[in-house]
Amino acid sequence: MTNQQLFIRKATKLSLENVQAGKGGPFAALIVKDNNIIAAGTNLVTSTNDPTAHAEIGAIREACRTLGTFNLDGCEIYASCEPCPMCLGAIYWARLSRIYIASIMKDAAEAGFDDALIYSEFTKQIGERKIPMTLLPQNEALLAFKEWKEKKDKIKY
C-alpha cells in the first residue's frame, strides 16, 4: 500500500469516526508534508454552530499554526470528499501542492450535501444572485487598495 493510500484511508476513517461521535458531517481532512501528517480536521459545523467549520478549513488552520506560515506550498491535503467551494478556495489561498480525495461531490450530494447552487452563483452577475448583493461604492475602499499596491513593506500572499 502506498503512502497516499494510507493517508486517504486515515482521512476516511476519521470522517466515519466524526459521524459516529456526533460532532458533525461525514468529512475529514489531513495535511501532509514530507510524508508526515502535520494537521487533521473534521467537520464540526453542527457541534460548534459554525457553518465554516469544515474539515479542510480546520486542517489548514492547524497546519498554518504548526508551520508558522500562511503558505502551505509543499504540503498535500487528503480529504474524505471533493472540497466544497469554500474549502477549495481556502486550499488555493493556502497554496497546497496537491489534493487527494476519496469521493466526489456527486457522492456528497446524494447524502444531502449539494453545493451545486453555490457553484452556479459564481457565474451570475451580482444582481442576479439568490442572495441579493448590492454595490455601495466607497472611495475609502479604493484608497485601501491603492495604499496596498504602493506599500513597500507588505507581505504578499
Contents of the next structure:
There are 2 protein chains.
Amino acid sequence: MTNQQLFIRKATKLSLENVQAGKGGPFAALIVKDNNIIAAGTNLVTSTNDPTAHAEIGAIREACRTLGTFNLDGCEIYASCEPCPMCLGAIYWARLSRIYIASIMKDAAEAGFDDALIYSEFTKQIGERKIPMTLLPQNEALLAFKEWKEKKDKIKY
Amino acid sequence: MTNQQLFIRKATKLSLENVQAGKGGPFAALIVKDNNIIAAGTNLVTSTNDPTAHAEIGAIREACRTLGTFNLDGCEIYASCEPCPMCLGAIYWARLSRIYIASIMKDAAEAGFDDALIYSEFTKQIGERKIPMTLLPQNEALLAFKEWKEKKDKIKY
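Form predicted alone done, so how does the form predicted together with another copy of the chain look?
All chains and molecules follow, beginning with the one already shown.
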C-alpha cells in the first residue's frame, strides 16, 4: 500500500470514529509533511458549539501550531470528503500544496450537508444570494488598506 | 446616525487599529444581535500563526461561545471588507441572517490580498485549479456518511 493510500485510509477511519463517538459530522482530515502526519482534525461543530470547527480547519490550525507558521507550503491535506467552501478557502490561505479526498461533495449532500448549496451561492450575483449583503461604504475602510500598504514592518500573509 | 452606520463605523475603526497595532491585516468584524454587539474579531493571522484567524471567523467563534450555540440565525455581521471565500463559507455555516460591509473585494485586491484570486479558483473545474485535488475513493468514507444518516441521537448542524 502506498503512503497516499495509508493516509487517506487513516483520514477516513477517523471520520467514521468521529460519528461513532458523537463528536460531530462524518469528516476528518490529516496534514502530511515529508511523509509524516503532523496534524489531524475531525468535525467538532456540535460538540464545541463552533460552526467553523470543520476537520480541515482543525487540522490546519494544529499543523500551524506545530510548525510555528501560518504558511503550510509543501504540506498536503488528506480529507475524508471534498472540502466545503470555507475549508477550501482555508486551504488556499494556508498555501497547502496538494489535496487528497476520499469522497465527493455529492456524497456529503446525500447525507444532508449543505456544502454543494453553499458552493452554488458563491456563483450567484450578490443580490441573488440567500444571505443579503449590503455595502455601507466607509472612507476609513480604505484608510486601513492605505495604512497597510504603506506599513514598512508589516508581515505579509 | 443609524445603528447600522454606528456598527459599520466601529468595525472599520477596529480594522484600522488592527493595522496600527501590528496584529495582522486591515480587517475587522462585529456580530450584532438585537442591536447589541455580542462579538468582535480582527485579523490575527500573523500574530497568532493561524491562517484561519480572519476577522469574521474570530467574531463568529466568539459569538457562538457567548451564546452557547453553533447557530447564529437572527444575528448580523458587520465587516470592514467583503468576506473572503473562507469567511463567506463560515457565515453560511453559522446561519447568519445578514452581512454589512464597508469596502469590497477589489479594495482588498489593490492592497495585495488574494480574496479575488481565491474566488476565481472556485469557479474553475477541479483539474484547472492551482492546488491539485485528487480523489482516492474509499468505501469507508461512504460508510461514515451512512452511519451519520442512520444515527438516531445525532445533532444536525
